[in-house]
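Take a look at this one chain, the form predicted on its own, written out in structure tokens.
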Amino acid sequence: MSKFVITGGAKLSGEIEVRGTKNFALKIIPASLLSKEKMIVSNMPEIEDTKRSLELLSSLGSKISKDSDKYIIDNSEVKETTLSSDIAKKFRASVMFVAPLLARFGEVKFPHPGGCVIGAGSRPIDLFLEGYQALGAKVSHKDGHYIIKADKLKGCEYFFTTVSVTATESLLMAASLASGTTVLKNCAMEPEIEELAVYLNRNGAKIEGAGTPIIKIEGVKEIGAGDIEIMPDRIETGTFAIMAAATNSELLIKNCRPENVQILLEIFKKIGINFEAGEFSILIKKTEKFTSYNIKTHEYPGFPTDLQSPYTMLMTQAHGSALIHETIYDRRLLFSDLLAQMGANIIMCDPHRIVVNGPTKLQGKELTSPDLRAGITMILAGLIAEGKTTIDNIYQIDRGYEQIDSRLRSIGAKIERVTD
């Protein structure tokens, strides 16, 4: 087992480049199944979750090769429609394979998707199942597997009772090859959804309104494939910005889209963190003192739940009290106990709200990463803590952050990967 050992107190400087976004890569890989043509993917994040996704795609019969930094995906000979339980149960995004398989082959069999404690089997997939049924599919469950069949998906009108990114993307893909018109309402509006629609439209799909609450899809008989560059990761962008602010460092964040983290940058303005945003970069400047600010997580363009954990850590260094209200995931605030072990002054109001009082000095501790976003937060906390911080279960961190230890060392962080 590997772990990270971090020595706190080092000042960071220089520049760091944002990698391709996990949340888009995990949708574009299964989206390749909509076509028999070859897809060429660049800027793929080399992380555990994309490795699992490509592994699952390969198990279906896909031919995957790599030329320099580009992946070539050929699904022309794919015939398998049953998702491997051994692979699918390892990551939540395995559910994204269901829609394209159903749309192209008319049937799919799969286990309940897995993942970390935030995205594990307790998270329901009822929105997905209801959506497929609205498109004319029949759903059954046998021996721990869902079985979905449809001779031909048919366009429908479907209203999401809960805003869901992955359900929106799934029904968008399924409806692209359905007969007739589909209108999806109360859709999620994340940039990754719009990016997916742009790619599909470029290859023959007819999708309007992606990135808005109402999406209209005219089904087509077939969809082609082509080149796609994975967009920069907005969560990694925001995480690096928070890291620079918390360590009082000047850091240039490159290859990003500042407009996709506008909510965080607006908060930075309010609390006194100095920065300059360019077209594809953000320069975080040294800030000796900044104030607390309340947040409430919300679907895009609101404050992203995936940045809540790092932001909570940032508030331990702010002057004042901040109310953190998590509205998306029930268990996401439980990680705050790890910050409290390091010396943070945090009051748990209820499972969805905490109050962070700052500033407080953090002390290095031996910790275990409970999930992806809490894991990266423990790294950030270790960078500003006194002494050494040891983090176990770093597989959860590797799931979403490519070579994070070597990248942080390149800007001055004292972090090592140690194998027992």
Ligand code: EPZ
Contents of the next structure:
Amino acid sequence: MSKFVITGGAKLSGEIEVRGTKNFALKIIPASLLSKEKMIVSNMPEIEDTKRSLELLSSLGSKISKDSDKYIIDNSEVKETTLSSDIAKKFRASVMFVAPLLARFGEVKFPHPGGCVIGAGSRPIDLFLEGYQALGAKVSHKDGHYIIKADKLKGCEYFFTTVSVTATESLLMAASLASGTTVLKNCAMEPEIEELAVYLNRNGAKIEGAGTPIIKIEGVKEIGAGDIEIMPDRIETGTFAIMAAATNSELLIKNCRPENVQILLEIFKKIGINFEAGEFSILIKKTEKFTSYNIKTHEYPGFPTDLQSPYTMLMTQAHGSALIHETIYDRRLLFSDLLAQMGANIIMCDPHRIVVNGPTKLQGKELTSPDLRAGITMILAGLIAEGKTTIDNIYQIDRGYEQIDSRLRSIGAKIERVTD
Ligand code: EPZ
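With the form predicted on its own in hand, show me what the form predicted together with the ligand looks like.
What follows is the whole complex; the chain from before opens it.
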């Protein structure tokens, strides 16, 4: 097994490039199934989850090739509509293959999707199943698999009783090839959803309102395919900004979209972290002292749950008390116990709320990465802790952050990947 070994105290400097968004790549890869034409993907993040997604796609008969840094996806020969359990259970985003297969082939068979330990139970998919039924599909369950069939999906009106990113993206894709009009209400508004709609509209779909709570889709007979460049990852952007602030370093974050992390930058202004935002870059400047600020995670454009754990770590170095309220996922605060083991002053108020008092000195520890966002947080904590920090189960980190150790070494971090 591999692990990361980090020696704390190094000052970071220089510049770091943000990679393509994991949570957009994991939608655009299955979205290629909506068309029999070729999709050409650039700026693909080379991470474990996208490798799993491409494996799953090729297990369906897709022809995937690489031309320098572009992926060419040819689904003209795809006939298989059953998702392989071995692969699908490895990551939650396997659920994104259901809508395009159902819309294009009229049937799909799949296991309950896998993924992180966060979230109540095993990450529910009730909103997806109800949405497909609203579109006229028949849903059944046998031998641990869901089977969904529909001769032809018909437009409908569907109201999401919980705001869900992947359920919004799934029903948007399914409705794009349905007959008639679909109106989705109480939709998620993440930038990745708008980006998906822009790509589909460029290739013949008729989707209005993506990025707002109400999305209207006119079903079309066929959707083409073409070039797509994966947008920069806003969670990587925010994570690197927090890392620079926590280590009191000057760091230029390049190839990013500052407007997609506006809530974090607005908080940085309030707590006194110096930075300059350009059109596609953020320069974090040295800041000796910054204060605490309460957050409550919320759907976009609110504070993203995927930045909650790095932000919680930042608050261990802030002056004052910060209430962190995680409203999206159960168990997404459990990692704070690891920070407490490193010396952080954290009070667990209830499973969704903690108070972080700072600043406190952290001590290096031997840790296990519970999920990818808590995993990167342990790396950040190791960078500021005294002494050595080792992190195992780093597959969880490699799921979402491309070559993170070599990229951090290039800006001065003392981090090594050690294989037993
Ligand atoms: C997406 O997950 C992201 N994953 C998550 O990133 C992200 O944390 C989350 O959105 C929120 O922003 C991908 O895009 C692949 P949800 P998703 O459905 O869509 C409940 C990461 O670290 N729910 O928006 O699965 C659910 O339990 C990952 O990159 C239902 O109840 O999240 C949660 O409480 C983690 N029934 C809430 O909705 C459903 O059918 C929001 O989850 C679906 C979801």
